[in-house]
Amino acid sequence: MSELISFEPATGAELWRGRTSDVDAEVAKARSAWPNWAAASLSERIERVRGFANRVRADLEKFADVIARETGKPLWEARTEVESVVNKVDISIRAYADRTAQRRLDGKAGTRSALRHKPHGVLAVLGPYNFPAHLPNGHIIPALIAGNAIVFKPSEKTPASGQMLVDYYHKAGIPENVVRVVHGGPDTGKALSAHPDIDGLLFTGSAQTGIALNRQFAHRPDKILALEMGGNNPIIVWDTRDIHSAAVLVVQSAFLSAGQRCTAARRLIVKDDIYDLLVSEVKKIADRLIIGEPYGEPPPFMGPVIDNDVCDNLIESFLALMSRGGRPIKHMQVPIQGRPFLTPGIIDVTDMQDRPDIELFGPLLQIIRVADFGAAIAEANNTRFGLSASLIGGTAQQYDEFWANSRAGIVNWNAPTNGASSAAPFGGIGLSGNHRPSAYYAADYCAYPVVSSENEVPKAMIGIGMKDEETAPVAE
């Protein structure tokens, strides 16, 4: 087994050190524990996950500290992530009752028909680094309530946060073998996803990895696969008198979490006649953003990206856009050499031929100017992704047109592209997902429906197609 080390992106200090895991051993433990967990009453499973929420709530500052240091995000944002972890429990309990409740169905006279749901078995969960607790927890809690056992692989960039999350499950009385954690890099993730003893995989991450998983599972229709893969999200700004508020919404959409949200706005589509006013205001606000380490004073708006490799790739992407005809509005720069802090980058790509349809996962906003609303919607849909889209300004009629024609799973009006509620379904189409939305709808993929026709005693007859008893041949 090799060693895995996690470093704080803001300081470079070592935060956590551990060994890569034995995937076979961890899956076997989960498999052995699953029958008893599935056989436990729903009330018992709910009691255990409520205990988890209480444990995390009591340790909010401690957990937020680890998340902030390991991701580099501001402490205030890490606190909101831990609060989301806690709140996910009550939301998931409600969602399970709503989406997968036992029901009696109409049946023939004297016959009961019932709808119940069963867990799949052992589910693998692959977590991302941007929300290393909230996003995997959004899969794990609904899966546990449904009666599944879990093998969770955190991102190799945030193993400390992932390990801490699993420790809280165990401290709450959820049996240790019901939730297992495997640490390691991409090879470990591949071994887990391909393991014959998992019954499905719940994934949040890049489209590239999601596509590979989709291909891998194509010949296994017996295994559930839920994919959440990010987006190349558009935000349209149309006729509005409040340019400042519009610009604030654009900045929040593009640069919150250093642009490391799958719902972050990657493309700003703006009407010609408000272009100058809006872009000037967006740049002015972006210039004022405080970029700093998690405990900085005054508190920063955003921290670094996750590591230097991501930082370098984003700088190269900005330069590539420039070389292909992009006009820089605000240059992306590295204010602290050797550390992955980035200033927001803003670039006009209106005149660029063949704009790249990729998710640039960081604080980089591309601007496209258009003349009419139809062109704005067409440009918004000019992507293989389809997670989030927002319209700022415009009329109610234009919003109706935007909503009806947008290819996205989240469509907002006068609201940012990010900040989706866990109490609603969360997911997209195209390269953003495989039609298995998470959040409130996670209950749908954590259990499968079983329909039963039930009678107290057997009673049957054949009423047609039978010979009279008198004419039927007698057996010799």
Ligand code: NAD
Contents of the next structure:
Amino acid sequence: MSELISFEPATGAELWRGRTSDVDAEVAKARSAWPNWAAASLSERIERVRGFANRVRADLEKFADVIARETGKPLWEARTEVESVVNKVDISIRAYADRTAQRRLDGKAGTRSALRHKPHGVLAVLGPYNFPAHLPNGHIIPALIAGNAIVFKPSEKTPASGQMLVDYYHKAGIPENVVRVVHGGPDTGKALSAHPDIDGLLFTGSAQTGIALNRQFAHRPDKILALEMGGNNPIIVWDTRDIHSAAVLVVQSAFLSAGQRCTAARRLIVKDDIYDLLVSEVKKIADRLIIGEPYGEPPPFMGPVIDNDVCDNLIESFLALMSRGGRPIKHMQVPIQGRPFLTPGIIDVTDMQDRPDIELFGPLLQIIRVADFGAAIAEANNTRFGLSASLIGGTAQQYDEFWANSRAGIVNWNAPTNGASSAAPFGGIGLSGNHRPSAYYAADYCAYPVVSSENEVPKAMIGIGMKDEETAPVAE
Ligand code: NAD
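The structure above corresponds to the form predicted on its own; please give the structure of the form predicted together with the named molecule next.
Whole complex next, starting from this chain.
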């Protein structure tokens, strides 16, 4: 077992230190605890997860502090993440009842059938770093309500937030072995996902990792695999009188959370004749964004990206786009040497040959200029991903056309690409997922349906295809 250290991106200070975990031992603990948890009544499981929500609510500031320092996101944003953790409980209770509740089915005359759901068993959960509490919690709470035990591996970049989340489950009386945490990097993730004693894997992270996991699970159709991955999300701006609002929506979509949201807009597709007005307004607003540390005053719009490697890769990507014909509108800069703060980068890639269809996970927006609406939709769909897509401006008819032809799981009009509601299903198509949407629909992959025909006594007869019964000779 080796050491794992988490540093605050904004300051470089050490935040957390621990050891990588013994995956076998943790899976064994979860497996031993699972039957009792599955056998507990639904109301008991609900009471425990409600207790968790109350604990987290009471500790909101403390939890937000750790999330903010570990991810670098502004404190106000970390608070909204903790609120999402709390709200997830009621939403998941509703979703469980709505999607997987017990139901009586109409059977043939005189028969009764029931539809019930059973938990899978021990589920592994792999989390990303950008929402280190909300996203794993979005798998864990529905899975616990359904009666599963959990082995959760937080991102190696956010172990403190992951550990704290698990501590809250335990403090709320969810048995310690029902939710286990394993710390470590990709190797620990590989060991957990390949473990023979897990019954499934609920993953949120990059498409690259998700594809590797999909390959690994190809010969295990018996295990549930839910993949929530990234996007290369388009935002189209069409005819609108309110260029300022359109530009604000673009900036929010592209740069909130320093662009580290799976639903962030990566590609701005804009109509020729409003290009100059819109792009100069986007640039003007982006120039005014405050980039600072979580506790900065005045509060920042966005913090740093997660670490220096990610920061360097983003700058390299910007330069690579430039070297292949991209025209910089706003250069990415590192305002504090040695720290991963980045100013938003904006680049026009209209004339670039072979634009790379990859997710650049940071504050980097590419612009593509188009002449007609058909070309805008074609450009929006010009990606292997399919998570979110927005149209800003345009007519109701154009929105209908956009909606009908967009290949994405979230399609918005005059709203940002990000900020999806937890009370709705969340997921994408293409390389953004494997058709197992999460959030409200997470209930679906946390339990499997069992249909039963049930009669109190075994009463049966065969009506067709039988010889007459031989009648015994009558004694004379
Ligand atoms: P990542 O794929 O690098 O890591 C996610 C988790 O998988 C981590 O816990 C990591 O340790 C583990 N892991 C990495 N390689 C592995 C392997 N080969 N086998 C098993 N486990 C492995 O993702 P990240 O960089 O932490 O997070 C950012 C990514 O997550 C972005 O692509 C973003 O779009 C995506 N994301 C998606 C959603 C969604 O709901 N669709 C939400 C947030 C983030």
